[in-house]
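A single chain comes next, written as structure tokens; it is the form predicted on its own.
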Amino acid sequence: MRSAQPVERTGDVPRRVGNEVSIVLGQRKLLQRFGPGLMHAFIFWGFLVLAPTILIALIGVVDTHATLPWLGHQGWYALLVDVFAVLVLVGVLAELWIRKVQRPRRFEGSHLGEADLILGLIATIASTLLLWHATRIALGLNEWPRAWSPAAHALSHLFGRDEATRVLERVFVWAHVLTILAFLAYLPRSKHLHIGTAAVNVWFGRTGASGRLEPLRFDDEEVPEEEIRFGAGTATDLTWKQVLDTFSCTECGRCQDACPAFATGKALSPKLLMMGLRDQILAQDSSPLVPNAVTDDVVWDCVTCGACVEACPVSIEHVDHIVDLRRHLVMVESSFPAEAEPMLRDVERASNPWGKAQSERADWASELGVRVLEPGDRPPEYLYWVGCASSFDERARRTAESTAKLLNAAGVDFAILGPREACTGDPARRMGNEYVFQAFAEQNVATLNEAGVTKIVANCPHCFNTLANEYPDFGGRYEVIHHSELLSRLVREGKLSPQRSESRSITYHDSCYLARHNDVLGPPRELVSAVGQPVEMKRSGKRTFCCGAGGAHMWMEERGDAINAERVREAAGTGADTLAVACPFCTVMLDDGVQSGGQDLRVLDVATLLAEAIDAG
């Protein structure tokens, strides 16, 4: 930890306290899978309640007739101990059933032998405690009213009041104490190291939007040039939070289960990524992380959707690890998938991944009466950040046209930058080229600030995320909203009046960068409900399934089954006739999936759906 790289994780104490209460004490993220989560919660809460019994047992080893002052005499505490000792045993049995009988795929690659040993130790601790209390009740040595210990009292009928019971009382208390000490000695050397680090990791977890990446500081004058960090090449390049992440991994596999890359046969398992990094850190191995801790395929399979981060019960930030590995590969080793090279080249050369001339960026708006903001012009109430996809891709362009028509119809004062709008740098950044991203961030922030922009509406969740969460690191602080948020508000205010079709069924696909990374869930659904009958997919909201475009995969070849095809099959399974989206990347990827799979679905942005419903009225 001391040799790791620095990263700022202070401030926002109220949010950190809230995370400790809800995620650690409340087990909120574990309870997303209610059955297994409740079983784990029984064990966790049980050990919190039983913690003072360690002192009581240590006292009992020394003196049979002594206990912890006050607490050891309380009936209510004896009841809590009794109940939670039983719940711990129930939790252990349930965990063994899941692991040995159900055998879910998420445990593939986990250290199952270690888990069995730990569960055995936990069961021994809980059962010896109950049996110790039972023998004390049988011998009349209990300092608390025996009626407050129903389980131990019931077990006490197995014992008499003879010498054999006195010997068993000593056996059980010594077995209890020695098992606890063995457990504590084993923990730092096992996968259950997370028992000591998880709560700390949650405290230092990100408190802002999950879509923000930590910037690399190339211009920090206090850092010698040879010490500037270019991502993660070896274990010593990792930040202390990333090291803590690896120590905190519980190997539960929830991240693996949620990962769209893993679900479609790719090499990436977020769990195995953490385990590989941890093994290399603990071995103090200074060899390259790629391909020694993880393979190249693992690094490039990630779509940066954040499903792993959302599912992780201990606030591990898998995406940060992968992007840092990419940064080193791209900026230091010039090693990345060949098919991504044209995209990076076009972003640098033409200021957009499509390689089109900037002079064509506003062609879509030429006949719509959209104001193009020129230097010195009065700033609008809203700057409409169109984005590269909606400017240059034929299918995504309909979103920009529909949004502009709707804003005009509602009387919203807006304008676009036209040729002065450049790529936000998001594809380059997620690809690992931090240099290119920061160059575009500084250029766009200078343009926006010079234009006096204070409010931005964006229809691309990737642009939205970058403008709202990442540009503040470079001096760009604006009020940024997604176009679905503005349009839903205009509908609520009566400035837009769509005609609702009762016969039209629509299933809405949550964009990862909108729903999961930025918590925009309600507004797109309000628009869907305003124009037709909504039908939810099983994986929706913050637990949505990716379209496959994130992490620069819009421009990369895909190995294994196609992520977009998997998502389209799920959408078609709802029986809906329309697949609504709120992202131009999702528009392109899911439309491709529909065409390749032959499903009878229309893929339309919520803005286009709204515009059609207004025209129908």
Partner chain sequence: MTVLVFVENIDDELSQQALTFARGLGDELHAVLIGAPAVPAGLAAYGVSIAHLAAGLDAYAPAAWAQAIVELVARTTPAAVMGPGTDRGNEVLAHIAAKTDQPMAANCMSIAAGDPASLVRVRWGGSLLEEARLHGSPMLLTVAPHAVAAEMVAEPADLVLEEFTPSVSNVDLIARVCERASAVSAGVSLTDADVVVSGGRGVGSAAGFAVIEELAELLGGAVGCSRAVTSAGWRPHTDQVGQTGTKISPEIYIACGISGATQHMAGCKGAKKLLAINPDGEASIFASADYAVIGDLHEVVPAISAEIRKARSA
Second form
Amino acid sequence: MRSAQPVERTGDVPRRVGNEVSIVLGQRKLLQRFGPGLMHAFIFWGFLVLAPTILIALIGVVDTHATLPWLGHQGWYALLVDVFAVLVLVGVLAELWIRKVQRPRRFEGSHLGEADLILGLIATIASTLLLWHATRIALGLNEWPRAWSPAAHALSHLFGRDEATRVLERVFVWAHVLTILAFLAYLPRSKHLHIGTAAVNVWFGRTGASGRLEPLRFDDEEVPEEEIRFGAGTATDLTWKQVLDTFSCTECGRCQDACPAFATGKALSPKLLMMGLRDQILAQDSSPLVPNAVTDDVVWDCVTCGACVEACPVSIEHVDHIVDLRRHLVMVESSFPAEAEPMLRDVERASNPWGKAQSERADWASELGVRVLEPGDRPPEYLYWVGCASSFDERARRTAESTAKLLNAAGVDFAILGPREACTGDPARRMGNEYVFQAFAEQNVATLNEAGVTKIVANCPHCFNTLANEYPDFGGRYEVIHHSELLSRLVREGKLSPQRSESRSITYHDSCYLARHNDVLGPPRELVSAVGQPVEMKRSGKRTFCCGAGGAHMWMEERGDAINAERVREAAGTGADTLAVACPFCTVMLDDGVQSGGQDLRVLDVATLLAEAIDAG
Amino acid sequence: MNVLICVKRVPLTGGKIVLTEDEQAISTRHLGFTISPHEECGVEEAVRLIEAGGGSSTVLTLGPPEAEEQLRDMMAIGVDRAVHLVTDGGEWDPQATAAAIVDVIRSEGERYDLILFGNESADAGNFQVAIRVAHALGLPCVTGVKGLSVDGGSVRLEQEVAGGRDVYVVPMPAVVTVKEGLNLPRYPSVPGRLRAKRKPLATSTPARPDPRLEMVRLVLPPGSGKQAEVLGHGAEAAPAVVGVLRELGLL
Amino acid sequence: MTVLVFVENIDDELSQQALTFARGLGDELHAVLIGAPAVPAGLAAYGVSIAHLAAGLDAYAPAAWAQAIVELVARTTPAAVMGPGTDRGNEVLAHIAAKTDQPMAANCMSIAAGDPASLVRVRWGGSLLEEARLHGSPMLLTVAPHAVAAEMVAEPADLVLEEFTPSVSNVDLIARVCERASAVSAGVSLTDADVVVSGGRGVGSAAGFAVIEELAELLGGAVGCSRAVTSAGWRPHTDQVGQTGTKISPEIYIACGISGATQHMAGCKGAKKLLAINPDGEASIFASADYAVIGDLHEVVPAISAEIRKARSA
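Moving on from the form predicted on its own, kindly provide the form predicted in complex with its partner chain as a structure.
Then the entire complex follows, led off by the chain already shown.
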């Protein structure tokens, strides 16, 4: 890790402390799966509580009658130790049952033998501790009443007050200490290293929005050209956080379970990705990471939805690895799926991934009384960033039309940039072409700053994410909100009055870039509730299931089963008649899904739903 | 081997063309720029030839100062150096263009084994600059090439014609115009782009002679006046479509 | 006024159009044919009075063929020399222009004699027109495909044949066709097909072309595609219809999921009828279409194929 690449992760200390408390101490992410999470919590908290008993045992090995000063004499501590030793055993047994009997899919590909050994060692440590205490109670060596160590006390009935027990007392304490030492020796070589690295990895996790990618620098004069970092080609190109990520992986597979690509039969498993990278790092293998640690398919299957990152209990940020691998492939090797080439060329030359003429970008607005901001014009209160999809795709265009009509009806002071609005660069960036992305970031920031824009409303979560979280790295600091946030506020303020239809059952699909990467969950739901009867899908909120268009997949072909078909089946399963979305990509992907799946669902953006409900009123 | 490829900066026009008020040019506000598709294949071929056989490649353009962008893009793909004949962006007719190119080739004293052009430029489409350059330099010229291979001091060229391909074998030096389909142009790498910023670019400002094919003004073709007959929406339009096919006697 | 027309192939529509065009300029029409195997019938039907046959130049060699015509021009002094706007027509006329240091206007829609002559020619494959003046003599030009419809004369004159043997230097013969390789692709050729069915970005993948191929096969037509499709690697460049691809002139062109960029439209101007299938009602292709279906090609095209099968079995 000393030779790894740098990355800035030291600011925002209060948030980091908060993460340590909630994620590590509070086991928040693990508890997303309550059963296994609780079992792990027992073992983890048990580890924390029982840690001083290692010292007590070491002292006990040397001198039967000695113990830790003060703590060794506290009855309440003895009780805690007793309770947690039992909980640890309960946890281990439960986890063995899960792994051996239940056998969930997330363990596919993990090193199960290693896990069994570790669980066995932990069980041995906890049970030898209890047995040691039991023999001490039998020998009258303990100092507090039985109520303080109920479990050990119960076990003590197995032993008489005799020479055999005296021997066993020594046997158990030695067994306990030796097992701990063996465990400590084994630790660095196993995935159990996570007990050292996890807390550290959580500390250094992102404190800002997860949707923000780390920029690369191409123009640092002090860096000679051969040393410019173009993403990750070999193991030494990885940043220290990325390396730490691979060493923190416990192969639990929660990421694999959450991954929409894996769920639809593709090669990508975020867990196997981490394991593959870790293996290459450990082997000090300097050959290219793609295809040696990770195959091409795996890199391109990812939709950057972040479900893996959200699920990971130790704050591994898998998306960063994928994007850095892509950056090297695209920017240095020019190796990427051929069908994405027109999109990359079009973004660069025509300023939008559809390759349409920018002069036609505001055509959708021509008859809607929308102000197009020209250089020198008075800046509006809100700059409505329409995005390429809503400008050029016929299904997504309805969202722009509805939004414009609603904003006009509510008397909001807004304008669009029209032809001067170039692609935010998100698809290029997610593909790995950081260079092209930065050119557009700089261009758009210049346009926005010159125009005096302070507030931006965007209907596309990808634009929203880039404008809000990524443009500040390029000098663009604006107050950015999603159109659902503005529209729901207007409804609350009574400026827009939709007619609610009780009989209309609507299920809302959270967009990954809105809900997971940016925590916007409530406002679109407010709009849905204002229009009809909401019904939630199981995978909703921060656990939403991607529509399949992220990570530039809107322009790439999909192998295996379709992610959007999977999601549409889930939506139809709620019995709703309408599938509400808040993203132009989700609109297109889910509508495609409905067209090919034949479900009886209308797929509409929340703005269009709102507009229809107002017209009806 | 020494290869010269000549390119022209043209706008990406999209779905409709809009003219400037004075009708002298296309309005390029909000338009992106590129080089003609035939020329992209020419540049790719030049780079491949040097990669395979060693030597040096040069890209040349006659165009406004902004055309430097295209020259740097071509050097990002791998061309070694660039020559920019800088104009004010006004029209140069084919004879003037060819003469300026011939002048700079002569004054450079470079001996090019192959001089490549696109078959015709995407915008003006005059089909003659390469032929005029070849004639002035006394070199053989083959056009519309879709297959090219160098063998010793000759080059074997294939041209698509009805029913097959015509083959020419000419000794170098020679002038060749290529068509899209000759190869698949590569996507530039970022290290390539960064290096291109520092590759040598020679500029000169030729004087424009009076045009002999003189553009007076540009005009949009008259609309066909067609109003498309909407046969229907979605799959339900199928019977109507079949009706039309039957009417046209194509069923 | 005498006009000399380089006739590439009297049986080809474009050479016939060139002769028709020439009649609009001059009253005495000469034709020059080079490397023609026999005297083609039909020259007189298009108004030619004198046909000059160049002997001794069988293989195509543009500079040599041009030299032959230059010699002829020196002898017969026509006011204008023109050819069809084909690859060879443009090439030969360009060589003539280079040799005589005269301007040449390629792909003209119309021309009026004068000092200078004024003409209208095609730019951007037909999406834009240029009004220009030609400061040269004789007028050198090629005729834009479909600028005029080929029309025979009411009373063909008696055709006079004049053979000549041009003296051509070895230098002019360096670039000449030495071999004919046969065509690689099988199936209906794009240029000959009566029906062409094309797919654009909207097809979505290489496999998605199956529905397009199905319809093309049912109609005995060829499959085409847009430039975006070739760049995405879904179809080979030989299928590409457009300004830099193949220019087609079928009875009907069925464009599926193609938005109508000028680049593409330049390739299908010759189509007699255009049916556009696109989910976007605002797509620019509809402005040039004869028939429109607004919908997703993945639904519409299979439905059409099914309807055709139904109609045929009935």
